[in-house]
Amino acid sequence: MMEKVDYGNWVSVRFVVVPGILGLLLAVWAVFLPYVGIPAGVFSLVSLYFLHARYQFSPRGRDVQARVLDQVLTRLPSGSEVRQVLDIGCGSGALSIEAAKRYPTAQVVGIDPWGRGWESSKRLCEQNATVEGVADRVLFVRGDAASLPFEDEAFDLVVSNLVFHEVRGVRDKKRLVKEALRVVKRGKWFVFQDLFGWRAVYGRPDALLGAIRSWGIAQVELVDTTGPARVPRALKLPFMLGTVSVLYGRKNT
């Protein structure tokens, strides 16, 4: 039997956990309390809500996640100049690893902070990358998004996947931007995804890219991907994929 990949879920289990049993403690204290019985339901349905998601998410539901991780894909360039690449937020390596794939004389550097018990989800990564065999093209690195630990135009191609909205301690999203695109060598490519269409995160979509612009990148584009076909109505709240755009452009020369 082959070896599976494990890219996880992109909902995490606590999310269904948390408030599904503040909903069941409410709930029997609603018995004595009944005012108690609507954040119950509040509750309740919060981890319902969230269970659905985390389905629909999986392979077993719409697997939501590959189509939404095949937008960066679908856009990243063409051809035999990519020799070095970054994906920012890197998580279970899924990017990283179809990097790799896609450029086969590459080396990839996948970055994440990966939080408590970092060790063991950077071992998933270095797994994963075995299972798919580019472990000898892929590194995979504990760093930090707002302040990488590369040196200015380093790679031919850098990327990111649903990571900047999350990036704790800035407050303005778009200094994580900047950041990535420093690391892109003159004339290469970026391709960020992102809620970038989150007003309350980013603000105006002519603003971000009005100040992509300001810092001399003239290449950009910014697209909406949260089609029917990939995104389920139920997804389509700001916080989750209802804002989802791909940045990607090409750094001036």
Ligand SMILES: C[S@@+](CC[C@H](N)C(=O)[O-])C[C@H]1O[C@@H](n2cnc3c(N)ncnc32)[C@H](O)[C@@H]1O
Second form
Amino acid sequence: MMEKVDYGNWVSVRFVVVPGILGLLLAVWAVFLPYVGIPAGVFSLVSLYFLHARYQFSPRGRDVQARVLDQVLTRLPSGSEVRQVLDIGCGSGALSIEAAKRYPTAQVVGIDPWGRGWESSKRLCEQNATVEGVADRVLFVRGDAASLPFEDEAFDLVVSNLVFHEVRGVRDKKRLVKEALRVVKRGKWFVFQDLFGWRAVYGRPDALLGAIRSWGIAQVELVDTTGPARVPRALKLPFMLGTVSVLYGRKNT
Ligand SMILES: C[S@@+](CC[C@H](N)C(=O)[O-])C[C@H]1O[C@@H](n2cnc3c(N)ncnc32)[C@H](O)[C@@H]1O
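Based on the form predicted on its own presented above, generate the structure block for the form predicted in complex with the named molecule.
To see the whole picture, the full complex is given below, headed by that same chain.
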């Protein structure tokens, strides 16, 4: 039987289980100490919220993941000049694999630290690439967006989807954008989707664009993608998809 791809869910099951268990334990405790009922209710609501969010993101639910990813795919450059592609924070490989399908002669590298159990996450990426028929041109490696293990100007196209805000230990997320741009060849492309509209993380959008231009990149656009991706109201919180935008452009020659 033909295996199916599994691109996972961007909302980890931990966000449902951990507050759910805490809510239950506190609810039992509240039988003896009624005021504990308040945190019990809060934890239970958090758990229910993330359960709903998982349903919204899932291909078996509202498939928001595919619609959001599509906002990157529609901005990929066309043409055969794309030979080397890097996908930063590749997750289960969805964007790396789509890029390999889009550019049939390109070599694609997907990089992610994957955390605990990283071997099975990497294996899942490889299985997905096999099912999609691109395993011979996609390489998945363990690595960190904060310090990419590549030389300057190594790639024709660098992409990343909803990763930079998740990178721990780097307060100034603009640094991650700068690091990603470092590995783009001169005259070549980048398409990054992240929570660029979340001011607590990235500051003002015009300041972000100003910083990127000051690094010598003249062609850069920032577009709010909440509308085109039809982000449901429940996911419009800033740390979910309420501030999602695509930053794309081309490095100066
Ligand atoms: C919301 S998921 C998106 C995954 C993938 N880009 C996609 O579109 O399906 C965020 C990803 O960022 C990765 N990530 C977290 N910290 C990272 C880091 N320091 N460097 C690279 N990726 C990281 C996570 O492991 C996870 O796969």
